[in-house]
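Given next, in structure tokens, is a single chain: the form predicted alone.
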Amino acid sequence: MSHTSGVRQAQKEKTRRALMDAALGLLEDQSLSSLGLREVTRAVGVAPAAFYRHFRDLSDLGVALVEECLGSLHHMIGAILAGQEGDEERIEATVDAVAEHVRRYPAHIRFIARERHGGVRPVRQAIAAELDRFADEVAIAFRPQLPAESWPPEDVRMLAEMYVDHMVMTATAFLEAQADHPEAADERRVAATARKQLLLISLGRRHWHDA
């Protein structure tokens, strides 16, 4: 690649960037099916045509920024299931690493859960295939945990669902601790919460073929 190439992509993917992030800080006060494509490209300062060439629409800018803000948490979280030993290290990390995520991704977290039933069909159906993405990672890292006698595919992906949901709800927990009461006493109160209901959730998988 030359050196004005180079310097060419650098700069496509400076205004990508910078139209994602202009996005999100509209977005904290209204949907994206709200949006109009002027109101990013002003805040951008470029023109309205320029947008067409990172994006096809503003869907397509949602879908990227639920493939930003999802595909780097369940990666973490897999890891994380498939490093732990025993369900308090592994329930511990996980909350902690969705804490983490929220803290450092507020304005994604408060989208996705905003558009996850929203009315951009294409940004519901991106979130719904990164949780079903999700919840196979999740599936592969427990299988090697449970005996295959008494766990069958179906059951390890039905475990592997209730983890991501819970995921997903704790996320949304955190982000209105953070954004009602900043305090961290009340980040503590939703990580206590978070963890007895994985707790819970565990319990039941070591009793679920007693039943």
Contents of the next structure:
2 protein chains.
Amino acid sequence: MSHTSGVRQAQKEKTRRALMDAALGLLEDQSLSSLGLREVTRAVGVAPAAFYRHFRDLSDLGVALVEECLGSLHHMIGAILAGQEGDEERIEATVDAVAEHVRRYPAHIRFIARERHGGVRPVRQAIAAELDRFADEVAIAFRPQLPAESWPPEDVRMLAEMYVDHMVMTATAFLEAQADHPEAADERRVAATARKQLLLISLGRRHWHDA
Amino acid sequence: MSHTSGVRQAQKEKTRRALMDAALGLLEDQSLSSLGLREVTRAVGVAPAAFYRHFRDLSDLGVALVEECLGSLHHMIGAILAGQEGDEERIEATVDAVAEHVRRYPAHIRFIARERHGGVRPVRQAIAAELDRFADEVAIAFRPQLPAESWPPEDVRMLAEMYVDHMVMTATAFLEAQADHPEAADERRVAATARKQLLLISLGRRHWHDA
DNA sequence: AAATTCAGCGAACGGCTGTTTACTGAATGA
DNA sequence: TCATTCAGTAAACAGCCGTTCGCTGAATTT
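Pass me the form predicted together with a further copy of the same chain as well; I've looked at the form predicted alone already.
To see the whole picture, the full complex is given below, headed by that same chain.
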């Protein structure tokens, strides 16, 4: 077996990261299915053939990017679910966390939004699978707080999917708000809308047993 | 001015439609930003240069497709908003209408889902503008049914955006369900989830004044 | 009947694409 | 110290790309 460190491996991983970073940068104004292999290697400053030392093709690189981008989101979700506050405090914390995440990793969110329904099947599937896992986590975190007699597992799952979808929606809304113009006015409007929508869902959840 | 009919104009529009249809077909497994001009003309059986008689470039064709695809959705929304039934009947009618629309025009829905956050700015903007108009319509239709003292215009707008976003989400979920396998099992599951989510929103709306 | 318009054609252009090949030379291991 | 491994190289490959050009011939207008 090979060592996990060493000058050799380190340099290889460095180039690999450079390829992924360059790709993520180039994907800010095009889709993965139109990204060129040469375009990526050129941006890194490396020969086209070097690409194949790291990835089979561009959709392989895309799948790697999915793990990276949704990995960072995963940490954020974990932090939110760990908080044990009340409804309104949790909403506030969630929206703030999403806003900051988008500010910090805009390229990650753009990539996910763009490729979630994009033209490269393996990437689409990787994103769908990861978002499914997110919904699982949210469902597990919510279950103990919901009375079991009015909340069968399928309804809990439905609720969890709604939260995950809403989170992705909100993140892309923040992204577009900061893309239109870097002022903070639009961003506050998006945050206000997101908070109200989450409040509406909370109200619906509280009265779910009526149905 | 030129006549609206005539053999000349008719043939031109026929070719134009053929280009748009071919593009929509080719876009089922790639994004607009990777679609080639020659690819489209080849599919139609026409010389590459002929393309320029109808569109400035591919993003121009994309904008034309947005109008077509969201135009068909527009009719569907109008029909739903015209119905004057109660909450649960409206939910049922909405989900059924979306399901049938996706069954009838899958390529339209795929195009909108894929290019809503895709790599071609003019197309993104056209879709965003049209969905905004949808939200306006929904807001106008809902306003008379909501007590004005607990529903300021911005909250009505928030609710309308939520319904529009949920409709798009549901449509793409139907699309993926029928793409995975043409059986009806997944489709029913998507419909059940969508109905429950709409019911949850309805419950939240009914108790909005509590907040 | 003659003049005009104009959708579509075919050819050519420079430039870019993904992939393969044999290679080099530094890090690694015996 | 010497042999091996292997990330990255340079060059060549056939093939596709968007765009421009002058031209044709049928529909239209005068």
